[in-house]
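As a starting point, one isolated chain is supplied in structure tokens, in the form predicted on its own.
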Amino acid sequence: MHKNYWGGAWHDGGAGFIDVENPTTGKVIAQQAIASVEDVDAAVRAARAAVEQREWSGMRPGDRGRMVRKLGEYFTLNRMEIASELAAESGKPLFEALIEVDGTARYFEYYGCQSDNFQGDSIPLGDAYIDFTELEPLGISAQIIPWNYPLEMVGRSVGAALAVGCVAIIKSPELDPLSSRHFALAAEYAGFPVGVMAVLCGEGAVAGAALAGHPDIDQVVFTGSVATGRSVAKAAAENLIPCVLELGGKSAAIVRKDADLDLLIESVRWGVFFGAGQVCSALSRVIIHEDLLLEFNERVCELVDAIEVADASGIERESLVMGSMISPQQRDRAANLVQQALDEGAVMLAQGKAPTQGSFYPPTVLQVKAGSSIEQTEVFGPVLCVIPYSGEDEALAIANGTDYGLVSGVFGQDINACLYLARRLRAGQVFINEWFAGGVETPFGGVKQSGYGREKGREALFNYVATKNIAVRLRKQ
């Protein structure tokens, strides 16, 4: 039985437990304690005590940063154990799980190095005053974590929160919660003060709602669906606290006539078939110049044929293997959306093969019309929509023509033309000639119904602080 963690101790679940299944086989691999509303209250009380004691927030920033970096050290030292557990509970290939564990460690390393390099300003008001600002940690950050990246999303957000002196309560996902226990183990390894880190698993409608709406938290971070994001935002608004929302997308790449198709095909492989397409910023639409359509279709069919869909929980090296989706429900949702698209007139360009056992769905490529249901709907699966265009104004209208605005991309060899398009795309981040370009240092977040606030980079640190101004009137000498 995997337990919950708060106040420096492990606890059973007040709401009982759930079976955690391996989506590749459908077999139960462990049981996870489920937090009740009372458990959430207890975790918040422990976190509030840590805030009021100021041992963490009052620490010298360099010392605090060193401890945050030790979280990354723990994940690096135990990478294979953690990745194996993550692969088993999520259906990821082992090499994808290793990438996630390494990314988690990198976030803690990055934000640990930012602790003593993040400060307020001195404001000149003349000889009669000294005026300065301090960046004070907000206090308790409630982190509601999604199932598609249950480790890396924590490193991304909690790393920034801890670096500036906040304490964190992590609500892990119900579908793959087991590897999240390593955050508590890492906090113990790093010697964190009691109450600074809590990890609870619970149902979203119970523990998640109780955490998001708790009157004694100071900030909420949520990644997930638009519908749930609205509920989280409403709960935060009731308590007049800030929140950061990342709510998915229907991200598009505009492919100019002069694009390098080698770069594009590589980006399609990683952009929509990595993680079985269960990525908020997946490359889910290719808006391609009509002169390149036939060649691209041939190339993407070759890619799909080369991808093996299988249990890859033992494959450590990167390869053209795609694992399962997280659950039968997610698989069936993707299949139903594809069938609906075909019924509405979409053309099946390519579809791979997948095992009939487990939650597998094959890589799929459809040619669709702009404005069609699947062109507007986030599938959250390995499904690529291809839309041809003739003029760049048309391409921009298609790319910007959804409710989402998380990321976008442009492929082409004329960098001036690419930048022209990039500045007109309504998205929080634009990739040029490589999907997922950038790194932990680059700000990430959406516009429109993709949410608000920014993760990653130094900009994320401002999610967790309030600016206090201190003005001092000096005596005349």
Contents of the next structure:
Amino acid sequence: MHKNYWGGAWHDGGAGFIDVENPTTGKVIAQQAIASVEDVDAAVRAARAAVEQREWSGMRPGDRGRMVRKLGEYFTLNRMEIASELAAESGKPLFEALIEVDGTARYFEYYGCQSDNFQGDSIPLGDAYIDFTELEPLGISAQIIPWNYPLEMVGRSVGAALAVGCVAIIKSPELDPLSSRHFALAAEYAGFPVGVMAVLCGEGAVAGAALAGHPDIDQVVFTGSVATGRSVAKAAAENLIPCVLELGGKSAAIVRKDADLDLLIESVRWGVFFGAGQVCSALSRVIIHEDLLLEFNERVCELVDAIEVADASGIERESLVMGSMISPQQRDRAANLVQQALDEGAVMLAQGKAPTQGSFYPPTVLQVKAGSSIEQTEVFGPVLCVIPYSGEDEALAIANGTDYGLVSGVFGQDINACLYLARRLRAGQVFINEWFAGGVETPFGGVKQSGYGREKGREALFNYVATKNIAVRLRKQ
Ligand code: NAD
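Complement to the form predicted on its own: the form predicted in complex with nicotinamide-adenine-dinucleotide (NAD):
Now the full complex is given, and it begins with the chain already shown.
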């Protein structure tokens, strides 16, 4: 039984436990304790005690940063064990799980290096005053995490929260909560003060809602679906606390007539078939100049044929293998959306093969009409929509024509023309000639229903602090 962790101790679930299944086999691999509302309350009390004790926030930032980096060291030292566990509970290929573990370690390294490099200002007010600002940690950062990247999402936002002196309560996802216990183990390894890190799993509507609406948290960071994001934002508004929302997407690349199709195909491989397409910033729409459509179709069919869909939990080296989706429900949802699209007149350009057992779904490419339901809906699976265009204003209108605005892309060799489009795309990030270009250093987040606030990069540090101004009237000498 995997327990929950708060106040420096492991706890059974006040709401019992759940069976965690391996989605590639459907077999139960472990039990996970499930937090009750009372457990959430106890975790918040332990976190509040740590805030009031001020050991973590009052520590010299260089020392705190070193401890945050030690979290990353723990993930690096135990990368194979953690990645194997993650692969088993999520259906990811082992090489994808290793990328996630390494990414998590990298976030802790990056944010650990920012602790003593993040400071307020001195504001000149003339001889009669000294005035300065301090960036005070908000206190308790509640972090509600989705199942698609249960480790990396925590590294991304908890790394920044801890670096500036907040304490964190992580609500791990129900479908793949097992590997999240390593955050508690890492905190023990790094010698964190009691109460600074809590990790608990619980049902979203019970423990998640109790945490998001708890009157004694200071901030909530939510990564997940639009519907849940809306309820988390309401709970935060009720308590008048800040909230960061990283929600869904239906991200598009505009492919200009002068695009390099090799770069585009490479981006399709990683952009929509990595993580079996269960990525918020997936390349889920290719809006392609009509003159390139035939050649792109041929190339994308070759790619889809080359992708093997299989249990890849033992495949360590990066390869053209795609794992399973997270659950039969997610697989069926993707299948139903594709069927509905075909019924509405979409054309199947390519579809691979997938095992019939487990939660596998094959890589799928559809030619669709702008405005059709699948062109507007986040599938969260390995499904690419292709939409041809003739003029760039039309391409922009299609790209910007969904409720989402997470990321976008442009492919083309005329960089001026690409930048012209990039400036007009309504999205928090635009990739030019490589999907997922950037790194832990580059700000990430959405506009419209993709949410608000930015994670990653130095900008994210400001999510976790309040600026305090201290103004001092000096005595005349
Ligand atoms: P979800 O909204 O169902 O669940 C996310 C988390 O919220 C889980 O931990 C869940 O237990 C919890 N939750 C559920 N109901 C809750 C409630 N009422 N109050 C508080 N917490 C609650 O989302 P999901 O299905 O796990 O994840 C898929 C979605 O997440 C997709 O839409 C995807 O695009 C999005 N996502 C976004 C990003 C990003 O950075 N923008 C990253 C990953 C995933």
